[in-house]
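Just one chain is shown here, as structure tokens, and it is the form predicted alone.
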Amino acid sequence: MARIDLVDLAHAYGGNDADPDSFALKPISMTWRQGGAYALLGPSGCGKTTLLNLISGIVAPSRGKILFDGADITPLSTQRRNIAQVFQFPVIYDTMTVGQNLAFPLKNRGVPRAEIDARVTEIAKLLDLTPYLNRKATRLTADAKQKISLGRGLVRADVAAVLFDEPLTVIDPALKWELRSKLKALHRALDLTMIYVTHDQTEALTFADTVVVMHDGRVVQSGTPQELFDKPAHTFVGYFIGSPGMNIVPAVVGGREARIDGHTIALQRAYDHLPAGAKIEVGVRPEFVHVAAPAPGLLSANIERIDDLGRVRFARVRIGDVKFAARVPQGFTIPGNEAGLVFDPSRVHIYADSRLVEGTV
């Protein structure tokens, strides 16, 4: 287990002399604590797998350093970094039994037989693989094979970190929740540093204590799931996390007021010194704005449809040329296609060129 420090780490597949804007991973510096559960979250091509491969040693960085517990491991091979990696597609040996697959990483390192047996028994129990230990892996289901792959990554107690590269992508959706819960339980039981790459916000938010959101090769925010939901530091975080995502609309902001499509909404903080020439936007999650009967002083909207999700309903509305989502209060009936929108001022955020502006109390 290790604390991992990334120091001005960056990578360009075209070489160190490439245009900085073309880097697959722009320079980042951050620390991941020993025993933490982290998720690298973002869309395809955002740099999350590149970052994982730099940590594992599969790819050598163009710039910067990687430290494990303060020691520079940047020039070391993957084997010498003492990490375990679990890939999207299960890596198992079909001719071996489940028990032999789990034991293989330990046997390769000359671990005593009694210690191997004890560790395999422990990991098999945690993954519900005990009934299959003496079965060949060849005819097991896809989720059982991925459990074996996970077990092979977790069986070594001395690893600096366990890296997961979208390990549930090929798993049936009905079984994903079970395996996500199992991974979370394994993390608590084994106290290993775990880094999990995914494009699925549900996987990231249910697995990780800290989620690192990436966009266009950059880390745009790192925080707890609650922090990312309540206070997105970048409009991309607001848009990418949440279902539906945050409403982000152009606005004119001054003092404690924002004007959207000619209508004024109150703000909890004052914004008197916004950057000159910046693109100013208001961000508010659909959960914190609700539809009401049209009334003077409310922002007017045209209702296009209602999405009924069972325990909650969201109205899809249009404000001029801008689409918007708002919560429909329980039992509320919308008369016609016109509605007013009621905002919670404490949940309205202001962004300048996509970055959160704090404002003053």
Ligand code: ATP
Contents of the next structure:
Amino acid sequence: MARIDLVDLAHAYGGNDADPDSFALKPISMTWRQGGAYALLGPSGCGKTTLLNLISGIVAPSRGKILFDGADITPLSTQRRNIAQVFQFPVIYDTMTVGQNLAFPLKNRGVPRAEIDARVTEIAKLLDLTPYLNRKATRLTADAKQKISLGRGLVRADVAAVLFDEPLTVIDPALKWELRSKLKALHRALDLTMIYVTHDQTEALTFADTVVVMHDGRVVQSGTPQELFDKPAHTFVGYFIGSPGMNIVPAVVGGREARIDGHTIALQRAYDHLPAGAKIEVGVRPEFVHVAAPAPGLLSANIERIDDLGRVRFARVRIGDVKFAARVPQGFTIPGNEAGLVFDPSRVHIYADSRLVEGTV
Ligand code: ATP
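Starting from the form predicted alone shown above, please give the structure in the form predicted together with the named molecule.
Time for the whole complex; same chain goes first.
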């Protein structure tokens, strides 16, 4: 396994590298820790697969360098990069048995027989494939075939990294949860650097220690699931992670106050130097605002509906033209269509042109 450094890496398909704003991957520099479990999370088309394919060598970058443990591997072929990759759909040999499929990447590299047997036994056990080892792969379900693909990706102990591109797409929804947890356990057991591409936040948050969020060809934040929840560095992270996502509302901000729709809410930090001309917004997660009976001094909102999620209820409200979600405290009965909103000032963030601004204490 290896530490992976991306140095000013960027990619434009079709050789059009004139305007970096049009790149599928905008210039990026970052480090992937040796042995880390990463998820690369973002919506369709944001550049996740492009980044993965640049790391594996399937795509050659328009600009920049990739280093494995400090060595520049940018000109090397996929084969020479020593990477294992698992794709959306199973890549296995139907005519071989499950055991032969798992052994293939090791046999191919001339690993001694005893070592192959030990590793295949270990991986089959971790993936619950032991009872199938002597069966022909052709008769197995799509789920089982994808498990074999995962096993083939994980069987080599000497790879620089294992890259997964939406590997649970074909997996039955009921099994997804189990396999997600299993992959996490596999990461712990095998101590490999893993990068897992997905557009599904639950998959990303359950698998990864570090989630790298992409938007429009850029990495907008990299952090633990808790960091992404507590302090989104970009409004996109606030909106994309969480269910419901973060409320993002236009505001006029100065000092320790934000004015939203003519009402003032208190802020924990002071914001005296916001960039001139920037779009200023307040971001607050629905968990940290609650509805109350309308009262002077509270931001007033129109209740449109209540979503009862079992353990928690969220009110969907409107502030002027802006839609907003707020927690309904336990046992609270909403008196009518009007409500007041109560904010937790320590959880209210300020964004300038979509980027988090750190206030002063
Ligand atoms: P998805 O989850 O849908 O696969 P993604 O986040 O992995 O999306 P990419 O597949 O990396 O995104 O695509 C990023 C951008 O590059 C998109 O605008 C896509 O249309 C474009 N793109 C991807 N592959 C090619 C290609 N081979 N040729 C030209 N454009 C491409």
